[in-house]
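Only one chain is given next, in structure tokens, and it is the form predicted alone.
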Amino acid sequence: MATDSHGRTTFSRGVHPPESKHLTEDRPIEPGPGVAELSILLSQHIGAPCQAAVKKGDLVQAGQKIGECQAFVCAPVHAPVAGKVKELALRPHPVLGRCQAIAIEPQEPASPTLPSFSLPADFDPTRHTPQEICEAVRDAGLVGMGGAGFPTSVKIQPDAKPPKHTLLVNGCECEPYITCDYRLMLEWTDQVLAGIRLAQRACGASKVFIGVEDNKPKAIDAVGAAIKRAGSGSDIRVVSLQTKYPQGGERQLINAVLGQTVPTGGIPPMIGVVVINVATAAAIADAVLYHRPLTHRVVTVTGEAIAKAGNYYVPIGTPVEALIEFCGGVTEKSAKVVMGGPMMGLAIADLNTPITKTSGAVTVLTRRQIGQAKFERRQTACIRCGRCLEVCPENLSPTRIAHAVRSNLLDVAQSYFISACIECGCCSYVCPANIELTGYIKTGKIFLARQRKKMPA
């Protein structure tokens, strides 16, 4: 395991912004609002988008598959509630701008109820074959719920090469403000552990590590106690990690826990490692043991500009505006609504943007929280202080990449490994010149993607 100078398990570089988790860390998961319309986006994952399996006017049942595709890297979508298909139309998407969606009018806009999960007394993951687990996970539409949304069934496939020797479970939740995973580890502990054991069975890993930052001692204790109850302590271990951002990035997590490095441009399975989030683990247990599709998730609604911050269990497709209103609305201090957290989240202008499978938080930021840069302070010239190099967890030169993009020298940006940037925002966070380094890098990636699309096959 990688350690710092004090012997704490961690990765090199990174930053430690204010955690601000006090707003919601002690708030139990509650049912969210009932809404008059849900918008189920057909692209909520990495890979091929779904195709609608219903049409306008159709009646659908809760849990019914309404979007499907035959591609290997894909995940179907399901109706969270019983209702009527209002239309198939473009809806705002937090990443893509706009995306095809299925709008459903619920039969009853009642608030969702918290799910019941009872671990069978005779639960034994070996009673399920790896293929049965993968099929159940695929049919349930599971994707990574703490990151980019890679289809989980693909990730845990048992027949991959090289063989997968380690399952790494991400319970870090290093992004400021967000506490949905923390509450899951405290309240749904047995379900999370059951999903971990099923994922281990599917991918064939001999070792399991659950990484949790050391600012969550209650979660560390709860998960450790659940492991002892299950009698599976020999091959599953909880690792306490130094609280630092982006400790939860899969490349940083692998380096911190295993001391291994994922090759630039590569993915964890290339070195025999599978990484899943604790929320994904809980959904795996639901999918395999109770055949429940992924139709709801826990979302942290937070920020000093929110009247009633908390952790809410909501149907996927719930508009952000409905969530904010359910939490008492925003205060006069509000300046920006972010899907996600303040470091890697995406600002949204349209509050009709729906919650997706990967939406762990809605953060309402104040002018003070986002700094005065957008309002009073202006960007100045780079002073070559080197702070961005000191904090970049991927050991890049963010300033050089950003300057290359600004000068439209995309080939130069590529030579500085722009594709290796994980867009964590550490460089922008520490820049004394207020240069939006991460923003320039994201823009450069978009331009490069457009160039590649125009190239002949």
Contents of the next structure:
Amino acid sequence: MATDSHGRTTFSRGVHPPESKHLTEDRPIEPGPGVAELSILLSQHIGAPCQAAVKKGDLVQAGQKIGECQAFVCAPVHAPVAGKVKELALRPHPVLGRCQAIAIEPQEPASPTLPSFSLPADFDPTRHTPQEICEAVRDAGLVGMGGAGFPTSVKIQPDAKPPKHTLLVNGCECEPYITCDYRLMLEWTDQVLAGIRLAQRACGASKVFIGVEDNKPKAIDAVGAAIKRAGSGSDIRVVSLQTKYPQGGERQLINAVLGQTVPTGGIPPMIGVVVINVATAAAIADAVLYHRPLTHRVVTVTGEAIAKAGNYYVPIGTPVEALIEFCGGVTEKSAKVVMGGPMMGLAIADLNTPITKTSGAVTVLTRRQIGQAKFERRQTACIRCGRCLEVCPENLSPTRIAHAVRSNLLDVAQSYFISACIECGCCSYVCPANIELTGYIKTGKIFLARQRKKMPA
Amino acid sequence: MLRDITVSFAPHISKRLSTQRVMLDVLIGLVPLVAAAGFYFRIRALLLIGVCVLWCVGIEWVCNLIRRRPNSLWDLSAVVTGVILGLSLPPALPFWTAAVGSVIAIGVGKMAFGGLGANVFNPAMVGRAFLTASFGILMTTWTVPASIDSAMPKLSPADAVDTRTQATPLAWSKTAIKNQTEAKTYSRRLLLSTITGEVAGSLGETSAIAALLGGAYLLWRRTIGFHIPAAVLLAAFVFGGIAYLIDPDAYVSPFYHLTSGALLFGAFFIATDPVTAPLTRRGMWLFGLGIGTITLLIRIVGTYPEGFMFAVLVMNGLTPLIDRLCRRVPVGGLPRVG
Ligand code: SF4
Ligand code: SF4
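The structure above corresponds to the form predicted alone; please provide the structure of the form predicted in complex with its partner chain.
Below, the chain from earlier opens the complete complex, with every other chain and molecule after it.
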């Protein structure tokens, strides 16, 4: 384990943005709004997009598979509610801009009911074979719900070389404002734990760690108590981590908890580690024990400008606008609406953007906070103060990369390891010259991807 | 409801920090030094600094006009350059000379390179180097502090020593300390004087206490890292110590080296100029060690009594090279090729 000077488990470098979790951390999960239209995007994950399996006018059942594809790295999508397929059309997508989607008109636009989950008294993960678990997870369309959206079934498959020895559960929630995972750990503790044990069974890991930042002592206690209740779960340990951003970054978490580093350009399985998020763990339990597909999720709707901030259980496909209205609307005229948290979230231009499997939060930032964004502040040239280097969790030289991209010197950017950047935003956050370092780096990555497409090596 | 939505790259929040704030912190850190200069050299010191600041700011404004660039005075970097240049000048320097130095500092040292962030050399040191090269005598005319005029009445600007006339190496190494006549009777008292600042020298370099106070503020505010000052002082101490051990009669004690001359002032305020120092910590160590070593080399074997300015300029020139040598390796190691 890696520790800081106070003996707290953590990674090196990083930043301490204001946590702002007080707005929603004490709000229990509540059902979200009923809406007139749900838009199920066909690309909500990393990998091949789904093909629609329904036509306009079809009637669909709740939980019916409405889009899938045969690629290995892919996750099907399901209808959250019974209703009619209104159309197959383009809908706004937080990352891609626009994306093909299936619009469903629910039979009755009622609020969703909170699912009931009771752990079967005879729950025993070894009753399920790894195969079964992986298949159930794949059928349910599970993807990493913490951010990137990598299909979970691929992640938790047993591997031979190297064997997966450790399962790391990410309960850090290091992004400011977001509290959905925290509420899950508090309220759906047994379900989360069941999912963790199923995932462990699937991937064959002998050790399990649940990493939680130390600003969530209640969650640490709750999960610890649940582990004790489960009895046989003595191989599962809760690790309290220093509250620091980006503690929940996959590579940072592995480094903090296990003291290991994932090779640059590599992925955790290369060192035998699987990382899943607590929300994903809860969904695994649903998928395996109840064969419920991933059609709903908990979303934190928050921000100083939101009248009724809280954690809401909503069907995937709910437009952001409906969510914001449900929460009493925005108290200011102008704002920035971010899917996710303020450090890594994506600002959206279209309020019709639907909630996807990976959107854990809708954060509405006020005018005053927008003024804190880099492009709004007065910029100077880089004064080479080195702050961005001091905070970069991947030990890169952000100013170098950003300047190389700005001068269109992509090979120089590569020589400073542009692709090792995890886009955490720490460098932009601290820069006194207010340079959008992360923005430049992201742009550079897009240029590089385009270049590669044009000239395959 | 929402009428106006803003879209931008993440992150959407940022630390409350700006270039202006960084520069303001440097100015606050310089307050003790300016105060010490005012105390020891009276109103003339403040006027001299004022002339430098005014000219630096004015020239930056004019350069921006000529280059049709937006006004950049608000970032306060020109003010910082002005104060540091002023503090590095001898108290009796004519105002017009200071003005010339300011024009060179900002015009040549900064704006000709493209303004803030683009300059290779520390602008204040460029200005000072120009003055040293062009007006050698004026730049080495040291007055004693006004506060001890009665105690040491013998020295006045008129009969001040031109250090370049010092002859023998042996005598020179002793007299390398600014207060030339006192060096012969080098005593604890003189060491004490260099700490409080009751010695002759440039405005900002006489008082070790003021430099330490200002430096501590910068360290506390995290405006500067400890790496560069520590490296400069360490190298100077070790180098001076070696010389002293070899021949204590010929060379002064290393403590003396630390407290006298521009070393402390420079270690905290000049060498730490972020624009002209390396980016990485390892680079900063190399940079600082280089400055400390070159300074002492010049003091002990060179022809100038004080070498800090040249040391900084040399290491500024080497900074791009140091940066290239000290590349950071990603946490996950170098990526495997292919
Ligand atoms: S933090 Fe900003 S000003 Fe400082 S070195 Fe990095 S890019 Fe330059
Ligand atoms: S360079 Fe990338 S990894 Fe490093 S701080 Fe910036 S965004 Fe984060």
